[in-house]
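Below, in structure tokens: the form predicted on its own, a single chain.
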Amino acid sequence: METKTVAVCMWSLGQGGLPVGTEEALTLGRKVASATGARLHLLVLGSLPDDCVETAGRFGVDDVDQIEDAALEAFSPDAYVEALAGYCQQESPALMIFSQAADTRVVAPRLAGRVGAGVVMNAVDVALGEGGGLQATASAYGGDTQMVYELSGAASYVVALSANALLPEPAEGGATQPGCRSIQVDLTGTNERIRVIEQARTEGPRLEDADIIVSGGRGLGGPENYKLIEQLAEALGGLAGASRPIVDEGWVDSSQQVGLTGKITRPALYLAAGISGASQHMAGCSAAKTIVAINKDPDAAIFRYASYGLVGDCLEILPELIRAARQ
């Protein structure tokens, strides 16, 4: 695949700074652009976030492209796909990189279908293969394995980079001075087919950014015991998480779910109490530097991932850990 332009795509929705994951996507974009001799563009839908151009320069961006339209100031999938498709028609980027989140899961595959591009979701890397073509590595089967896709046969590709898949690294050799370009796309005939009546809102620290996470699972026995997870997390200066089964049963809010269909985390310490270690859950925490597992089943799958393991009843062990952490 001839790679002339690599475009990292983002929208800020008035949050002030760059969305979480943008710097990781720019790091990957810079890597691919450097390896292929392509220009690196940052495409912004809507208003420019604070320090956008400065940050883009630190990560080696050549041009900051902006599509500004009233239809793009709130998340509107149909308008976003239309704007991105218009950009592709004008600029013909060989590779479009998104930071994967709930909204990009909606937009990226639809964009690929609209412009006839190949698409890879859950990506963790894009690099040159032995034959000189690009290869995308993606997480598969709930994070148990990785698949490598040859990016060949299509004129362009859309890649969604998984959260916390890599660490942000500014460009070597100093910052660039990216130019700013206004891209004009006609969105007058675009109508949203789905309207959000009420949007979920979360406040406070994010699991994705936590250095310490204490998570609980069905081994806690009942929702009344989840307070032990919260107390230990507080004592350690971390955040409380949960496995999908107890979220599905209504013990805790879905914003605390760690896993493939929840939050993808990269803490320094991940303590899992009463969690079996299903692949879907481990996809959300396997990047932790240290995993500590508490489970009364010595054959629980989570012990295969854990740096340290305690075989025992978490209802007996957690109070002792809370007492020790508070001392």
Ligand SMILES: Cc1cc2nc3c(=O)[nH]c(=O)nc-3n(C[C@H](O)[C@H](O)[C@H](O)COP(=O)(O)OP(=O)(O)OC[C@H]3O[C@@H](n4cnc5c(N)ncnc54)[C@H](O)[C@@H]3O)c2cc1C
Contents of the next structure:
Amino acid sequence: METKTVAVCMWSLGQGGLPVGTEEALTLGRKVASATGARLHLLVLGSLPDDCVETAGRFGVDDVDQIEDAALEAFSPDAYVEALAGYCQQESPALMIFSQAADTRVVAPRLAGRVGAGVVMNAVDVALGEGGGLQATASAYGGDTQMVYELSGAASYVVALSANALLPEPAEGGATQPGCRSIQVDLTGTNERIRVIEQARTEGPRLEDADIIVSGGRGLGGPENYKLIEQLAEALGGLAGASRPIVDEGWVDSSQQVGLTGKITRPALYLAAGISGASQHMAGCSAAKTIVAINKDPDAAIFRYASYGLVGDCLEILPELIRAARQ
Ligand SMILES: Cc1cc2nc3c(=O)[nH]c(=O)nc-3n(C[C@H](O)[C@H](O)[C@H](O)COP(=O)(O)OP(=O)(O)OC[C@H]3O[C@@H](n4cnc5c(N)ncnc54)[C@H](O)[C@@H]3O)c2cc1C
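Could you drop in the structure for the form predicted in complex with the ligand? We only have the form predicted on its own so far.
After this comes the whole thing, all chains and molecules, with the earlier chain placed first.
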């Protein structure tokens, strides 16, 4: 694969700023572009967020490309795939990098199928391998292990970078002054097969950005005890999270689920009460600086990840912690 252009792809859907994960994707894009001598593009579908060009420059982007069309104003997978495929046809990027989120999970594999590109989801890195070709590292089996894929054999690749896989690092050589280019793609014939009938609740602070998270699991015993998690989170100035079973059982909203199929977080403090520490849960919190676990089973897997462990009944320990935190 000859790498002449690396394109980081995003859309902000009028949220005011660049979506979370853009800076991480740009950091990876800059690293690959520098290693291969490629140009780094930032492709924006829809309107350009205010901070877009300045941020792109800080992360060493050479060109900011934009596709603007009424069909891209709201998230619509068919139109987005069509626009991206049109971009690939015109610009032939060797590597398209997405920040993995609910919407890019839908778009990235479909784009790859559409343009005949290889695709790697859940990526945590892309780097030059020993043979001089690119390799993508991705987490697999719920974060239990990592796979390394050689990016060879296809003309182009689509890579979705997992949330919090790396820390954003502005370009080493100082900021660039990227030029802005408008890319024309005809979307008039796009037939949208999926219709958004209701937007998910997104207001309020996000678990992904929280510095302190207190999470509860099935060990809480029942939905009535989840208030202990909320009270401790509030007393510590943090947010309340949850393991998947208590979301599935309807104790809390799915927006609070931490883990592989929930939110990927990187707080300074993650306090887990009544959570066993299954790999799928830990995939969403193991990047926390400090993990504190409360579990009545001294052999619970979560203690392998925890900096501090409290062996005991969380229904007794949580009220004590709430009292102490409120003082
Ligand atoms: C494809 C896939 C994706 C998944 N994605 C996710 C995900 O995103 N997030 C997620 O969380 N899970 C996910 N899971 C589920 C995951 O495998 C586990 O089943 C889940 O994390 C377990 O939740 P839990 O720890 O709350 O419950 P349990 O495994 O039932 O553990 C409860 C823990 O509480 C302890 N306990 C019990 N009573 C008390 C008490 N009174 N005081 C203190 N401790 C007590 C027990 O010792 C036990 O360790 C996924 C699974 C699959 C297959």
